[in-house]
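A single chain, nothing else alongside it, follows as structure tokens in the form predicted alone.
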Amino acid sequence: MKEHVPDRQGIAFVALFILGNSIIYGLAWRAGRDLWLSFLVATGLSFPLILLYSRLHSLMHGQVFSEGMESLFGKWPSRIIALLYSGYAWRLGSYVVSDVTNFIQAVSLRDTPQFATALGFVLLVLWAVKEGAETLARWSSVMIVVVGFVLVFTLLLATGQVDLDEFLPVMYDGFGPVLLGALQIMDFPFLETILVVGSIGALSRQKASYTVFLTGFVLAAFFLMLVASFSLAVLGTEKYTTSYYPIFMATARIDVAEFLTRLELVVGVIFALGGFLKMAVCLLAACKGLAHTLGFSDYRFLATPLVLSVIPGARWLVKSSMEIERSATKVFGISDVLFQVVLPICLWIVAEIRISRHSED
């Protein structure tokens, strides 16, 4: 069944699935006061990046990932990418069910089983798989629109906690820390928005890629750099630096009147919102690629068991919060530079010449 994604749902749909599950972690934090330089920088970076992301999408002519590549390079080559992808993807999906779970468990459910959370989360994404991506892409306008108010409400409410004089002096420890901030970003979670190409199908217009993927994608990352900077302003860069979850314990801190308090469970439904989002396009990408691999045309016979593996992938993938953190945080490991960086480009080069070698025939 070929699906249909308007261009306003398709741009929200990016935009909530690069908020996602990044929202409480310290993004940047290598950066320390300089982190909103990061954010510019890794921004500028992965523009080229997001680019040719929405490049590859417009070339598969409203078809999916798996599909798109048969049409552009074979039967069996296509067949390996959708493998490595779908890997990809249920890999990154075992590690949002991991951070959902760990966080739920940490700040509020301590004595739940993870077990028990994570079973109520992967059910939940279950169904929205099997909906599709118009579905969730219907459900992004919603949602982001909550998430954009709730967040500029919360900021707005805190400005009283907000002391800029900690983002001074700029660049007091060189352009390093802000270079590695920027990398760090990037990979997490700037270019994991290449599983949106294996996951959203046909959008209005021909051409409507670039707008979907580089409107969805600034918008997310104003968004990031803004919680991000607000959370530094308030708890300062030793604070932020060595917190798991800054935007958390900053927003703690706001108490208006003694009456509106305790919003940091704001943050907390927004990071559930955006990390079911996510979770449920890591997997839906993965089935589909998956599907394409067999050689099957539908993907959703594949959903309940590959759904609910992540359940044991997220505990054999992460032990610890220490290591959900460290794994957030880290700067491109060597299998997100081969999927986020490397193959799009070769992609992206064979796929031109092999256009371009059709049209002149």
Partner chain sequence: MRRRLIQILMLCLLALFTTGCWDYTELELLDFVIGAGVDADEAGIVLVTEMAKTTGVGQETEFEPVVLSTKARTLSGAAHSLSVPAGMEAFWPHTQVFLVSEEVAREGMMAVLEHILRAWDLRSTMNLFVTKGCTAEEVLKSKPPLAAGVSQHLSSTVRLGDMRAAFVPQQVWQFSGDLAALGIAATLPVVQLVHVTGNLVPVVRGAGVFKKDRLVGWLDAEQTQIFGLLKGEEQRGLFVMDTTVEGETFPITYEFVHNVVEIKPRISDGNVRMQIKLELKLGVVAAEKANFLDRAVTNTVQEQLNRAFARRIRELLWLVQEEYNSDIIGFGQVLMRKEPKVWRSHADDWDTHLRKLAADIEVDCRIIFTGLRAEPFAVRN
Given for the second form:
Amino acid sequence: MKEHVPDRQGIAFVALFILGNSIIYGLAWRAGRDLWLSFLVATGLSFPLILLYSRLHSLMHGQVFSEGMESLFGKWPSRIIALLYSGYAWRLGSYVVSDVTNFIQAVSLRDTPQFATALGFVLLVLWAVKEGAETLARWSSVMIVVVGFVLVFTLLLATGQVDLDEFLPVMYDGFGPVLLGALQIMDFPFLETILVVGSIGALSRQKASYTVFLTGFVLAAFFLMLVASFSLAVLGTEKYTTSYYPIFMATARIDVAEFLTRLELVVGVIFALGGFLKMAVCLLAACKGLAHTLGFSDYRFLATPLVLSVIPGARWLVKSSMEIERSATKVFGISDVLFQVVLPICLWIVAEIRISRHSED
Amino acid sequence: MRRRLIQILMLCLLALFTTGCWDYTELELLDFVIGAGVDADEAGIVLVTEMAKTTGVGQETEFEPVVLSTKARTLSGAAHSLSVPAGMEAFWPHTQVFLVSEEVAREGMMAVLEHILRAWDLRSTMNLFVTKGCTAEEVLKSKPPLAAGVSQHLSSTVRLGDMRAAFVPQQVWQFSGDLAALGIAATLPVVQLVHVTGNLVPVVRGAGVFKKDRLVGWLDAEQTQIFGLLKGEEQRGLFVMDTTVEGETFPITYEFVHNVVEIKPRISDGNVRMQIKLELKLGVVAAEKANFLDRAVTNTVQEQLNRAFARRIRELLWLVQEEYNSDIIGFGQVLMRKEPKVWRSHADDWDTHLRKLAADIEVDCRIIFTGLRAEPFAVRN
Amino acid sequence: MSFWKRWKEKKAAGKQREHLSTSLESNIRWLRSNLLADDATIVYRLLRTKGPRPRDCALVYANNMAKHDFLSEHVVAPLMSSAPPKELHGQGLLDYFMQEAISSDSMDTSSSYKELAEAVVRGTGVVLVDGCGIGLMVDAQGFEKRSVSEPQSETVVRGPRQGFTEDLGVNVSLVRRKITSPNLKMKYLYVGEQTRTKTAVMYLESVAKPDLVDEVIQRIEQIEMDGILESGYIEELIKDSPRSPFPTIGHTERPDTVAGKILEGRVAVLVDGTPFALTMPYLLVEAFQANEDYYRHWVLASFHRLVRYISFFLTTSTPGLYLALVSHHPQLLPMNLAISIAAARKNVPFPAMVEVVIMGLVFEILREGGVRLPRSVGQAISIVGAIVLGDAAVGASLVSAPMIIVVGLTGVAGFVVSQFNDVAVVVRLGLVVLAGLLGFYGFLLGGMGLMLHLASIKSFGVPYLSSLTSLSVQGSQDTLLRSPWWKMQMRPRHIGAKNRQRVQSPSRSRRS
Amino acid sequence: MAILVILGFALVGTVELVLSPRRPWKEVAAYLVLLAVAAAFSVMVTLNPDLPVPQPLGLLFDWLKEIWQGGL
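Form predicted together with its partner chain, following the form predicted alone:
Next comes the full complex, and the chain you just saw is listed first.
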């Protein structure tokens, strides 16, 4: 069964993946009131890497994941790479679960054990993984409309609360914090896009990879910047940098004629939608990678153990709500540098060399 | 086949869930806290709450306020033990009003704010007040003549725009934001108990001035009005001022229509001066004799208003800068935003700089309407 | 046991004799005792012609299935007065009867007992002639049927008042009259071992995708079932995702709707004996489209379409949301509302979740009762039941007043999207359970799962959410809103792929 | 708790094996092994929530920290 994802759905897929669970965190808080600059810098720095990811993806055009990997890197190297990325994807998936359960416990269901909230979410993800990328892309193309509409609507309602003076003075502490903030958002969520390469199936054309990845990325970056700047302008620098969930607190303040209040719920919805897609993509990538490592062409039968193990995985990797915050807003973890920057560049070079040799032959 | 598997898994999930709905509560088992206040006590903190007790059945229900109080070392502890006298779970998210007694405020707001900001169930849009000359318990136990409870009385006072001239409302986020930000100090509106036809009625009037998180002084209603203007709060309501027109002095009642304030730092020879430019658009509600069709009359009246407001601003600034040494207007913040370099050198001992900070005050009052009459009403014999 | 034996014997005997013999007497005897045995409605009219050599004939038909007066006037009378030449026999004799005696426009011949017997049962008059091994079938189908009237299930304010009847021929003609083009193709299929129900597959050759047509025909041909009594049988037997409660095949009672769908490139299946035609592929958006949308001004139509989407959301979500708010997140309710709901619920003995489920059930009972009862009684009963039950239940503190509002809203909104009325019940229940367990989070999980399910199903190869996921202006012209006709120049992408141009010249749009 | 976890995994495994269409034995074996690993992992985490997380890149990180004195 060959999957086919139309371009626009692919864009929605990538954009929603990047928006994912990151939207509720205080992105680039290191930069403080200069975070909008951080976003610009991070977008600029990530752009070539995203371009590289799309190149990798387009090289696999027309092939199933495992075939593509094998033709690019050879049998055994490709299996090792797939295994590495599978582990990385699994770890990221665990973090997303932990994000979701912690958020829900913090803001709403305080007495429900995290296991129960995680299980509901994870079962849904299991279903989604078994349905595959095509269905998920269709799903996200509906949901991106919901997310976009809701976000724009909320931001419009909150314009009264925005104090643009919060952004002044620009670069009070110099460029250092801006760069740190930029690195924060590159690590999470911008460059996590590498996992989409392994999860999404065939696009309509070979060139479509570029359109899909770049457009989706820019869209998501723009929205994230909008949301983060808005939260900062509403909350002020201090609150933005010290709250777990700034956007949540910012929307809680919206009050239109004492009627439209308590809109923080809406943020929860967006977060759940994005988090769901992100986790599904992570596990899709993990399943595909593992299946390739083990030499199977179909990945679906591997989904159950892999997806279910994310629940203990979340508990294993993240032991408190402070830890999840730290992991969400760290400045380029060492493993992320490896998986998001070093390895892709190596892979790309290898792939280009092999391809040019291939065409010479 | 796959779908059936999912269905079965879902069923298992359901079976699992039905063993316990952890967060399931019933609405009727909650006691709604609609207002709260904090008093100091030797033992720690006294939390006074106003709760909604519902009466009546079916479609005709009403609620009447009930006041309860608990004591504990910390506010969180007191809030937690509230369910003992309440008999049901105290439910905080609908709290609209939070009173802090003078005594607590003088000792520092941290004890209160930490709980409010960290707890999930207290909203940051809650209105904060500080009591003056009475405890929070006395305020909450007073009987406002019309509203169903003190909290409702206070929150409707805040909502009522016309009263604003006498206080500057502060919600939790504004207050805590000012405390946390650099170069600005916080204030809270003041609640006092006033005798009205034999009853003690809570009235919101004036402001409590904070330095860091401690209450250091008060502003009366008139000073608060000026303070509100300087903060750029949209002012409404009336004020009366004795005005001299053509040699005669008589009171004229004015109405705020629109106000804009602009505060800018100006650096000359390394000295900082704040430029305050206040534009007021006013209406005349009642003026016995002045004929505002006459441009000369209008001009003299505006002149007098300008001078009066400038004087009041100066008085307020003196009070705030010298007496309380608390930057409630946020000169420091303005400086930081507009002149970050200068601020950097001043930031460390801003308190001393604040004392010396000079201000150029420019007031521009305009009378833009005079009600339905062009000329004053004249009685002829 | 003996019946079984006899039936077996008959079957064995039937296998022995398949074709008519030349003896009229033995043919009749055979029919009487085998294929048409124990059937009191069959009439055997024996008659004899005139002429130099009178021939014995028999007219066999089923009472009330065939038109008596037609048969006596156009078959019996001419046969009795005819005088076939002496030398004619066999095929020639039949030709003589067909050409010179019987005045019917539709005739056929057959020598198979089975075919003839089936024809008789269907209402055809069969003429057997002594000495001929071939029977004449004269089309005389005529039974009582309902005349074309306004459909009950889909009424319109503006639009044609015609609805399908139970007669396939009439139905086909109704559609054909809408699309009088030789491009409109039709294929008859007979479905059901016993009922041999006649089924028509209709499509527009220049627009419909050939694979789609083949797929439909193939799926219908593969049906193995004893009887097809309603198009619902076929729908259930050939639909995609059979376990999903969502319909992946549309049904309608209106010829104009069918014509509209055919023009978009869809395939319609009409089944004899059913006033409901099936259209496929069927997408989610179609449930929210009404034929009247296209007859009215597009602004109003768009508005009402939005209302339909909102109603569907309300009917599926109101109880779940109410439950989530009341039992998990009272902080999200405005204070006064929370307090008044709390007061209303004070003496109610049930937990909110049980209350929601019970009231949902009560509503379904009232609805089902109202539908099944005779029309005049049904309405009265349901109104009285609702008012009395609702009012008294609130008065007795069995149910809280807000709950009545929730149930009422749910019920009324449910009727707006009638196509999804059944689905809504399932979805609603699921959401209520999830919301009761996990509050808004559970509700959200349910919603996401629902969307995932919708994204995963397809109807005849077309994704169910198709035009909602296009994310382009072109593709979503006829989804949430209806664009004016002069803007909708293209057919829906996945359906009319063969010939997408719909409006030839966009002159209207230029003029505006 | 650990027993519940094992039972849960066993239940899921049997249900899925019974319901899934015929698969090559290789895939079934891989599935079972993975499921067992997942179950074992879950049990380990359940029994000891403080199970250390291996840091294969920890050494590299420490080294990097040393050369970049700025610290993060």
